[in-house]
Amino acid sequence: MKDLRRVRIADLLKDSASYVGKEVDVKGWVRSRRGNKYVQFVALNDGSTINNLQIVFDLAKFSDEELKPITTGSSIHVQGLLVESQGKGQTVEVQAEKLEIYGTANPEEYPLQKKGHSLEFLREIAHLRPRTNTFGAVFRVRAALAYAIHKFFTEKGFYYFHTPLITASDCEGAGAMFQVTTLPLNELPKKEDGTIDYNEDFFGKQAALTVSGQLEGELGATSLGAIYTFGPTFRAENSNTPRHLSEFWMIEPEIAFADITENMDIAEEFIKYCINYALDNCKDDILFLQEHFDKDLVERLKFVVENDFVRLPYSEGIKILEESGKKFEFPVYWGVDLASEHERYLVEEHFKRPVILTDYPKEIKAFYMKLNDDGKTVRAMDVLFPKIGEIIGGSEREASYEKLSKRIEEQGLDGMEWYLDTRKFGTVPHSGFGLGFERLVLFVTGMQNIRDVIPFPRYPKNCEY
């Protein structure tokens, strides 16, 4: 092999004109191989793009024995001349001069042969599915969206704030948390009343994996002004739906001195920014996913970024649903926590635009949301999207020490003195929201199941790798 610098296939195809007529060095995995007794064609992919690079092996230069190990899934290193292609399906190809085989893949054992595989089957081999075109596209889009999130908030003057994964507080008050303990489970220490003695545990108290970084994020916002979190969160709900995971990533900005209106403005600007970034930087992957999974994908993405979001009070939304004449699976009445079918009706059929629903009944929202003057509703805001329903949930936070103390007492929450201190010492109006990252990736890729937009999904009865 000559001493050449390797070029990524994405870079080579993007700027092929500057490489044509030159020797190139490429490495990757074999997608397919075909040919005849004179020439063999190998489709090579290195993960940098959905598009393959065609490698041409002239059998006057390479023997059958040399090429025999090149099967689907094998990894190879090739040097050769990049030329304009005479065949269909590609603009350029490499005329191979030198070959190095890194690893072979026995076609009788390798599960990703060139044929259709169901997404259910691919979930069973999640350690290999990133090698497929579908999941390569999904995970490249995922990476681009993660970068867009950091880029957006950094440009807006937010600080990236790291909140704990292990916590002693339940942000949502739902109790569906994974416990963290070093106690011997077959011989738990007990108090005299028979309850577990957590004084003997590692932290000296009951601890769990976090369901949200919001409460700790508020501490950052009331000192740094504007922060965002972006990290894994965990919920131990026994939910086997296409929209739920037990481990997922959350983006949670928090802004001091911001009311609910500014919160909605930032949420709308943020989500449009991320989708636009994907459309601009992941075009090939999105078009591939549209062709194979969701024929309306690009149209729906543009639908979101090109339309102003409707801002609708919950009470008006309920009235629209009740007067729609549509038969819903779940009943509609004031005070109900809207189901996905209700949310999608408002977006897809009634307004035909994304909707931000506001001012929910206090009974169906979290304790930290600011109470409205009517005493019945809180300054909550949920962003509703076509096909997916709720994608963002947020609120203006309760800034009054007295009102927040009362809500905490009503909810029976313990150990919240540290949280109340933000209202006790220099309280300010502040707002924030949470976006489930996988919900965003699901929407942008057009995939149908949330388990297919995270590399290694965690859900009930599944914790592989």
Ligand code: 4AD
The other form holds:
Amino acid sequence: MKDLRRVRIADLLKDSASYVGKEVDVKGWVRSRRGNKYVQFVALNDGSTINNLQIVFDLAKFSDEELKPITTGSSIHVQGLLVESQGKGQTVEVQAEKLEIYGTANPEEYPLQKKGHSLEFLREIAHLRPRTNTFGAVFRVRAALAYAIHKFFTEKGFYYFHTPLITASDCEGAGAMFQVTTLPLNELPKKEDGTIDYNEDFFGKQAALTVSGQLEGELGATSLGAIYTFGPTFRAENSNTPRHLSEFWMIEPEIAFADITENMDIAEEFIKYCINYALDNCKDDILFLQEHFDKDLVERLKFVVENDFVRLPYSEGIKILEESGKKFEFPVYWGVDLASEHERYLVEEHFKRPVILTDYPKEIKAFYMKLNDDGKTVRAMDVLFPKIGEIIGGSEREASYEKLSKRIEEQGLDGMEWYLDTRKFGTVPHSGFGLGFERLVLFVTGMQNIRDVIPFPRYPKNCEY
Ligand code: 4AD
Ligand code: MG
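In place of the form predicted on its own, output the structure of the form predicted in complex with this ligand.
Zooming out: every chain and molecule, the one shown earlier first.
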């Protein structure tokens, strides 16, 4: 091999005119090989783009024996001249001069052969699926969206604030926490009254993985002004649906001095920014996903960024659902926690655009939301999306010490003094929301199942890798 510097296939294809006529050095995994006894064509992919680079092996230069290890999934290093391609399907190709085999992939064993595989099958080999076109596209889009999120908030003056993953408080009060303990589960230390003695546990108290960074995020917002979190959250709900994960990533901005209207404005601007970023920067991947999985994908993405979201109080949403004449699986009445079918009816059939539903009954929302003057509803705001249902949940926060401590007491939550201090000392109106990252990736990629947009999905009865 000559002393050349490797070029990523994405960079080479983006700027191919400047490489034509030059010797290039490329490395990657073989997607396929075909040809005849004079010439062999290899489709090479290095993960930097959905597009493969065609490598041409002239059998006058390379023997059958030398090329034998080049099978789907093998990894190779090639040097050669980049030329304009005569064939269809690519603009340039490499005329191979030097070949180094890094690793073979026995075709009898390698599960990803050229033929398309079902997403269900690929979920069972999640350790290899990033090597497929589909998952390469999904995970590149995912990475681009993560970058867009940091870019959006940083440019807006929000500080990235790190909230703990191990916590002693249940933010959503839903009791869906994974406990973290080092106690011996077979002989738990007990107190006199028979309950478990958590004094003996690692942290000296009961601890769990966080379901949300919000409460600690509020400490950040009421000091730095505006913050966002972006990290994994964990929920032990037994929800086997295409929209729930046990481990998912959430982005939670929290903004001092913002009311619910400003909160909605930011949520709408934010989500449109992310979608636009993906449309601008992940074109090839999105077009690939559109072609293979969702023919309306780009149209739907553009529609969302070009149209205002509807803003509607929950009570009016209920009225629309009741008057729809539609047979829902779950009944609709004032006070019900909306099911995905209800959310999607409002978005997909009634309004035909995203809806921000506000002012939900306090009974079905978390304790920290600001109580409206009617005493019955809270200043919640859920953003509902086509295909997805709820993509964002948020609210204006209860800023009154008295009202908040009353709600905490009603719900029997302990150990919240630190949180109440934000209201005791220099309380301010403030708001925030949480975007489920995988639901955003689901929407942008047009995939159907949330387990296909995170590299290693965690869900009930599944914890591989
Ligand atoms: O509506 P949620 O439960 O709100 C909160 O956790 C608030 N603390 C957010 C805040 O105001 N800072 O969750 C927020 C979002 C949902 O809208 C949904 O997109 C996503 O998180 N989400 C899930 N995503 C995947 N799997 C699950 N099990 C999810 N649960 C919620
Ligand atoms: Mg919610």
